[in-house]
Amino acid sequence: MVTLVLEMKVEIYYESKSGNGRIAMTKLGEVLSARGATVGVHHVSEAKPKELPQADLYVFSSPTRIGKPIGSMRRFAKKAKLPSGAKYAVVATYMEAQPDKKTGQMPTAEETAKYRRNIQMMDERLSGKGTKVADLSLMVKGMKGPLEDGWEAKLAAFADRLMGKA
């Protein structure tokens, strides 16, 4: 009896201003490759959104700027042409909540939520272009990082979910 093993192809598109997104998406590519996937990792400036290669899964990752995906990723996602039946996932990096400089108080859940709409806005731009299978939020300590403690374990669990759903 012959068993065929079909290899999964994943294309990752990211934007990164401080390097945290690049670090996380490069690591995601490595983890998915170690699990048997063929992976392409691309900065959005190196890709043409209307000419994306055929893949089993597309991953879009963006830092958050004033509560939404950074402009270049918003434009990329809006123009992205995914093949019929495509599946996608979204990754957002958010700055950890910081205490108010004057009062020392942490922001409320409502205040924090208005600065964490990245995934929702990416979904709006990608809806109708494919089927979302997962999303992931990664926190960044301070304005430029580093990534939160335990981010690699979160990324590995995310990769496991992707491999099971693509």
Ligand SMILES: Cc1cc2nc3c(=O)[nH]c(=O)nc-3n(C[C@H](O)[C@H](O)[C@H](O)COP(=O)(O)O)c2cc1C
Contents of the next structure:
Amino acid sequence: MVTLVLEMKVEIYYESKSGNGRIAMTKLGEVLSARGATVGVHHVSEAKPKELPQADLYVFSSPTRIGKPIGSMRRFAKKAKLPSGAKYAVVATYMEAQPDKKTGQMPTAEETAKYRRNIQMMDERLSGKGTKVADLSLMVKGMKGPLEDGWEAKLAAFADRLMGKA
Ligand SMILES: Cc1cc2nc3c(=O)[nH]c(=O)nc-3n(C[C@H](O)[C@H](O)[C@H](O)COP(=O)(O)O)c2cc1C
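Output block for the form predicted in complex with the named molecule, input the form predicted alone:
Full assembly next; the chain just shown is listed first.
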């Protein structure tokens, strides 16, 4: 009997200014590879959004700027050409809520939500181009990181979800 094993192919595109997203997406690539996928991990500046290679799953990861995905990723997602029937996932890195410097008060849920529209805005750009299978909000502890405690376990669980859905 011949068993045909079809490898899952994943292409990850990220922007990262302080390195947290790069560390996370490099790790995601390693975890997916270890689970048997063929993975490409690319900074957006190294990829042509209109000429993306065929893949079973595309992952887009972006830092947040005033609630939104950073400009380079907004443009990349807008231009991105995905093959028909494509599946995609979105990762956002957000800063953990901090107490106000003057009052010591934590922001309200409403204020926090206003600064965390990264995934929602990526969806607005990508939803017409494919089927979303998952998203992940990864926290950083300060403006420039480091990544939240337990981020590796969070990414491993995310990788499992992706492997089940592609
Ligand atoms: C100018 C500026 C604005 C930011 N605005 C937000 C924001 O609105 N919401 C948020 O969660 N994080 C915000 N951050 C923190 C970023 O989320 C954080 O720097 C980024 O996710 C880290 O990812 P990177 O290391 O891959 O660049 C901001 C950071 C900078 C420098």
